[in-house]
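Take a look at this one chain, the form predicted alone, written out in structure tokens.
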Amino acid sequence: MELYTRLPAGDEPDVVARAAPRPGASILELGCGVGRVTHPLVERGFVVTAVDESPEMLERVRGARTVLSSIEDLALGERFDVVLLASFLVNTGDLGVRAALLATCLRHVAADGVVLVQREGEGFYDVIPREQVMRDGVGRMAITSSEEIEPGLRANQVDYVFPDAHWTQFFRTRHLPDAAFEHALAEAGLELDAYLTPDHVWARALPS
């Protein structure tokens, strides 16, 4: 929990604000955590419904409606201008979970709405190890190692280093090159509208 409260927002709020169909749009944020992205979106005037399966995380969220649920099981019976699936969740190593995540996006996006997905872009693993200083300049994040354990499935280590603390995370991801990502969208009833950043990390999809 302490790690997540220390992480600053990156470019996510700016990307979402540019890609939203209208000012003040309704946003369904899937996997909001402690509100790292939620709070900047609320400050920009968006109406955010923030979803997470951790009640401790949701207690940190301010200014947004909160919903305690796993993403896969979410069924609000509502539609939103924007459905946001960030934090590289689409790169989960579990194919069934990925399909369920995208199904939730389709289930909740308005007919004229958009699904915004943050993913591992092309070349994401070309340079390992690598590190970057966080936007606030206080800490740094390093992808320390990444090993392909079967075709497409990788075991990764990420370290977060602050002047007074150090956290290490181990997790698995399934890399999705552009063609595979677009195929996964199509299987879920979505279609790619545009890549929003030159590295293809951010994509906008529409109901097909």
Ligand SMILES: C[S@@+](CC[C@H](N)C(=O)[O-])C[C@H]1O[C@@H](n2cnc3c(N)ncnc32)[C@H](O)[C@@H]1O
The other form holds:
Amino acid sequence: MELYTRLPAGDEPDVVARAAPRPGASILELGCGVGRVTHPLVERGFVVTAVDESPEMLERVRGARTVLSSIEDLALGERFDVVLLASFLVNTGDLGVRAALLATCLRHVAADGVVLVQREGEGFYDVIPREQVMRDGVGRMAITSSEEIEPGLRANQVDYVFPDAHWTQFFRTRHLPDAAFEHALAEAGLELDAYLTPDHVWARALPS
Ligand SMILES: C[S@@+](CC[C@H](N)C(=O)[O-])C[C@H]1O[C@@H](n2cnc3c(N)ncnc32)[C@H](O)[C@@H]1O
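Moving from the form predicted alone to the form predicted in complex with the named molecule:
Full assembly next; the chain just shown is listed first.
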């Protein structure tokens, strides 16, 4: 929890704001954490519904309606201008979970709305360790190891280093090249509209 409260917002709020269909759009943010991206979106005038399965995370979210739920089981019976599936959740190692995450996106996006997905780009794990200084200049994040444990599935370690603290996380990801990503979207009833960043990390999809 403390780690997440320390992480500064990166370029995510700007990417979302540029890709939203209109100012003040309704946004369904899936896996919002402590509101690192939620809060800048609220400040920009978007109406955010923030979903997370962790009550401790949700307690930190301000200015947005919060919903305690797994993403897979979410069924609000509402449609949103923007459904946001960020934090590389689409790269989950579990194919069933991936299908369920994308199904939730389709279930909640308005007919003229957009689904915004943040995914691992090509070559994400080509150079390890890969280190990144955070936008606030205080912390560093590094992918310190990454091993392909079966074709397409990786076991990774990420370290967050601050002057007074250090966190290590282990996570698995499934590589999704552009064609496989677009196929996964199609299977979920979505179609790629555009890649929003040159590295193809951010994508906008529409209901097909
Ligand atoms: C890495 S954190 C990122 C949080 C936030 N998106 C950000 O960028 O700061 C991922 C968050 O998604 C939540 N999460 C992951 N998988 C989930 C799922 N299947 N259903 C609901 N929440 C999930 C976790 O509880 C966690 O708060």
